[in-house]
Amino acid sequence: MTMPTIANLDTGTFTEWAGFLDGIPVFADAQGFIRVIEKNERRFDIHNGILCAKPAFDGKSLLSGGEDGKICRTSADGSSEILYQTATRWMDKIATGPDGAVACGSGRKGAIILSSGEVREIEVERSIEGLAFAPKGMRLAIARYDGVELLWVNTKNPNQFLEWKGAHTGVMFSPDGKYVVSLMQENALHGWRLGDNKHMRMSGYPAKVASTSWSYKGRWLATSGAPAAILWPFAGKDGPMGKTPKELGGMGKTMVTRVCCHPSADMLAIGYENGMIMAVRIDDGKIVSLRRDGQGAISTLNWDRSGARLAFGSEDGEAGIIEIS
């Protein structure tokens, strides 16, 4: 890897999402703007404040939720449509799934929006804290207090509840769909093996885990929440049970705030609370500096599909694109 080049951008506020749509750099900020960087910068006023954003499964559009109660789909050409809207609450949880499906939530209520435009309202017993679609099949995981609820979107099968006491603040499926992992308020992760609902407890973090990323073959789950990236092994039928995680990219006491695994290599981009960004090889821990420290903590990191460019953003509005050759 040669020295990276950086194209800088100032969003002027918290960067909610930075990444690529159809290969074009796109940035979404907390004030409600989505910026498209193609030759010149174009800025589109989408929301009255963006609270969450996720790319569609096909990588061609960005789904976002805002303080205005809207769920919007925005393409790289700036065209945008409102998929769902409520006048009574913010939209601060979102997930994108197969076949263009989108799930959103706020409080105890939410909705699943299908590609046909059909909207299915959902309501759970406790506040929705996280949403995730399974990689295959229309199954949705909902993180809430005392566990994770699993529901099938297109069948009448009863919901399945994965119980574990405590506050669950986020949720994800493993790429092979065999595991569900939740983020917890108590500086830990908790997992279930869906074949037998066996528990997996991943603890010992000094801070709450806010960022997770699966390696490209699903062998590792990289996480923030410590002064190094913590990687849990998921190869084999037992996942991380009884295994010790890797610690990569430690920079003294500087906390890791974002992690993003490379799309085609066992490599990891790590963002830190001081604005620094590193690339780390998973096998041997070799580190390459991608960006020196900045003004704010890194809030978002995403590779393009080729793995040659990395988009980043910070809590203080610093953002940009790092090209790696």
Given for the second form:
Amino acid sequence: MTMPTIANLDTGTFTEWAGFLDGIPVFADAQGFIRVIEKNERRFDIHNGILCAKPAFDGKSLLSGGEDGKICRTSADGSSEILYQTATRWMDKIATGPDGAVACGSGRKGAIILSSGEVREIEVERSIEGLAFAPKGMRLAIARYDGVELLWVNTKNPNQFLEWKGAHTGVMFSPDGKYVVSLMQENALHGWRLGDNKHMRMSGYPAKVASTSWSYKGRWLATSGAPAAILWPFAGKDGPMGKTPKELGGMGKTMVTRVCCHPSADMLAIGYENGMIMAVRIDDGKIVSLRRDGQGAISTLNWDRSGARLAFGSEDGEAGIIEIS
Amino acid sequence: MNDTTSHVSQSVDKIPVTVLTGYLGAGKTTLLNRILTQDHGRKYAVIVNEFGEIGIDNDLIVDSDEEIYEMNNGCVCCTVRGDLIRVLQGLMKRKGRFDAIVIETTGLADPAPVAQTFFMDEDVQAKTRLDAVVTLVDAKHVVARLKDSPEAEDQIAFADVILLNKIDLVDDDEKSALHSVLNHINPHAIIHETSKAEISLEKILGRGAFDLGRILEDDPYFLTNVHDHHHHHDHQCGPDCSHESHAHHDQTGTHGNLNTIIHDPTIGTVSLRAGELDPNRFLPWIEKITQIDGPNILRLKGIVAFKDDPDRFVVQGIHMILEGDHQRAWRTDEERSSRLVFIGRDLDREKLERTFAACAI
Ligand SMILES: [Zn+2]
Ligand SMILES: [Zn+2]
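Swap state to the form predicted in complex with the partner chain from the form predicted alone:
To see the whole picture, the full complex is given below, headed by that same chain.
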């Protein structure tokens, strides 16, 4: 790996998402703008305040939810459509799935929007804290107080409830669909193996986990929440049960705020609270510095499909593209 | 105890949050609109839990479902408000839009989880600070409320500032009875009589009531009890009566009716005083007391003089959450004494007094 080159931009506010759509760098900020960077920077006014954003499964568009109660789909050419809209509530949770499916949540209400345009409204007993589609898109996981609901996307079969006491603030499936892992209010992850509903407790974090990423082939689950990236082993048949996690990229007391695993190598990018970014090889922990530091904590990190470029954004608006080759 | 070694954090860059509680109809919305429309040049973000019922005139209003989350430690009092964590995180992403935040809770809301959110969630704590809990009380109806709802009592017990609103609707006898009731529940809150929630805003905003640097500074109980308060059992409790729980003299008839007025007469205050304390006894004691009696303690505040320590040590707590720190040096004109107040339910006065006294040197 040679020295990276960095192209900078300033969103002027919290960067909600930085990444690539169809290979084109795109930045979404908390104010509601989506910037597309080609030869020139083009800025599109999508929301009155963006609260959440995720790329579509096919990587061609960005789905975003806003303070305006809207869910929008924006493409790299700047064209945008409103997929769903509520009256006045903050739309702060979003997930994307196969075949263009989108799920969104606002308090105790939410919706699944299928590519056919069909909208299925959902309502849960407690506020929706996190959403994730299963890899094949048949099920939707909803994180809420005291557990995770598993809802069938295409049928009205009753939800399965994965119970675990406490506040679950986010959720994900493993890439093979065998595990559901939630983020918890009390500095821990909780996991279920879907085959036998066996519990997995992943604790010991000094801070809340805000960022997670599955490594290439799903062998590791990398997370923030500590002054190093924490990687839980998922390769064996028992997942991380009874195993200690790997700690990578420790830089003294500087907290890790974002992690993003490389799409085709056992490597991950780590963003820190001081704006620093590192690339770390999972096998031997070898570190390459990608960005020294900056004004604010790294709030988003995403590789392009080839893994040659990394987009980043920070809480105070500093953002950019790092080219590695 | 958290942060006993660090210094009192000067939270200048943290956004202040004021919590408005009070029963439906007590005047919260009227007060909120006064805050928002007065020409003070400050911009507010408002979080409400009962959107749509009432007109609030502000650009930035966020509605959320009240979500009380118990922390996963098996303790019923360790709770946060999940909805507030989410909304505050969202608001703080665009913090340039406002100077302060006001949370208007529902009439039935328990203020403790709201307040605890500011001490138990690291993200909220990093960017905002709780300024004060302001409770509106409807002078005409509060007595009926206290009979049928423990929430009304909690809101009064938890308050830093109480607005005895719609005061124009009650006569002088009722007024003095109301002060007795409020003082009985919480003698440490500052009470303002208002009609139509009319009040100058500096009396409710920027109070720093949870600021360890200002702890007990405006406490009416301690201010009026600078000299030993001789308690006359035949006195008439009025607006200036700010001694602790009257349970001890209700035999005389002065407050004989309190137990019938208040739904849950177990709520009350224990105020403790001593000279210098031994830190090696006091610190384990306060930790233990809050661990054991935490569920019953609504608020605690104190200033402590440790032997051979030139600095004042200050503490505050909500249920089991305890914060303590060195504050500033004792001034030469100050008496090096220790004061501690507990507001809570079923407080064991005898035990608290005895065990606290054992911490004295
Ligand atoms: Zn507790
Ligand atoms: Zn009295």
